[in-house]
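In structure tokens, the next block holds one chain alone, the form predicted on its own.
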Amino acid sequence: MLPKKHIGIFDSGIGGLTVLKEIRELLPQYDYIYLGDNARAPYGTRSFEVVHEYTLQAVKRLFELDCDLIVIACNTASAKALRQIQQTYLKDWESEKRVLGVIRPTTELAGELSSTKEIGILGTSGTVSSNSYQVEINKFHPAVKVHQQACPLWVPLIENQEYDTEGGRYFIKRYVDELMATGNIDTIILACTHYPIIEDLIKEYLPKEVQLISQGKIVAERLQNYLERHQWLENKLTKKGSIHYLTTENPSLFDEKSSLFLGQEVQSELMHW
């Protein structure tokens, strides 16, 4: 009998908890390990080479912790590292291991939701500079025009809980206005897992007819579909409904910030590389 396995969820910090929350709501029966590389966050301003190195290191660590299925719940890591990991390094490991990201599930759906065929992307500087969303959307929906806007101040505003202040609202409105001025956009993707925290504030500065897409629910639904199509992998997963949190920084700090994203207390452990 094959050994039983967990589902690994990786993020550069705590933003991926918004994805984990949606996954666990839809698929509560599985066992999960969440790894946040908080000590080296944020990834958004780091180079492709550095993000790839850090992401590969995290993937290897989760494999060591019996996660044969990993979801990279970080847009920057998905944009800068996922493809090479899938196409190059997975070949060197056992064939039954799988690593998925958050960009493809979102881009597959986004083009179907836009009537104007103009989509906006709100993301970190790293995600925007990678052009991963533009490449993926054009792959599935070549007629769609993509407009991108980097929002470098949103993550620190969210993590420091300064977003619903005069200064925080100023920068939320500023980035939204700059994006909307670029074209006839009717659909916007929140291309950072932190951004669902300020989704309601973002909507305040958007026309009511503009759709705002948050990734968590989409990723959860696509993961469910993936497991249904890959029963050989699904059958290996343990189903006790547990969750184990790992962080590369101070666990107390991780636990405190995580409550903002999950709406409940967590207890994490410090992970050494």
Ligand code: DGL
Given for the second form:
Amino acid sequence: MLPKKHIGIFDSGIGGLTVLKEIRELLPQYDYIYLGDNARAPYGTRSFEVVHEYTLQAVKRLFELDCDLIVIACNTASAKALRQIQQTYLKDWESEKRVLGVIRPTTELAGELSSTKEIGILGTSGTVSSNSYQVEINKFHPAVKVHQQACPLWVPLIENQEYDTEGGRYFIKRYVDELMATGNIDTIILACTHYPIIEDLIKEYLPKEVQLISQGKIVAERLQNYLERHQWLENKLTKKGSIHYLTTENPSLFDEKSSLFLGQEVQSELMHW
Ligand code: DGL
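Let me have the form predicted together with ligand DGL next, following on from the form predicted on its own.
Following is the full complex, with the preceding chain placed first.
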């Protein structure tokens, strides 16, 4: 039997499940491997060099596991490592494989969504300091003003399921208020794949007319379009509709958090580097 050719989905932890969920809803026919580097999450406060090293390690491993197409479902890793991986590692060694991120698909659309032409970005410290959203949005929509707010405590609150507590809500409101005070924002991008998990809480602290954009659907639609345009790659992918979860932390921890979050049973395996 020929080996399966999977689509690899990578995140620092459980956040990428928000993207995986939408991708599998739109493209259920493919075989997927989800890799969460839970042992080393969060990535958001780590340096450029460290995020690059961890992400490259994950990409190489997913290639070894027969993923010829990888989606880095993590804004921090997309912001800090994707370009370099595409321009160096992939170019020199892996011309038959592809690695995609989550920032480009979101920024292409962003400018069309705002009437005030002022967009807010909520992301990790790493994503915000990389300035990737500002640069990418302005490439497509030069007239749009981009306001950014780092939310360093949100990922730990989500990973530890402490968000719907008095302390958790305090920090959700605080970052939302700080962002909204910077301008006439009518559209906010959740620029971290963990944040859709607290989307309803974020909305509680936003004026009704502000629209909140999650990336999952956008990334899924862009992936579908990418596969239509790259038939040589699409033809290689096997279509048995399977999913395997790998984690670098204790699998029972991953399974508990992920099952709660996805609303379905998840059984992961431990992956050693
Ligand atoms: N979910 C990831 C992101 O989109 C990373 C969060 C983290 O590890 O800090 O940025």
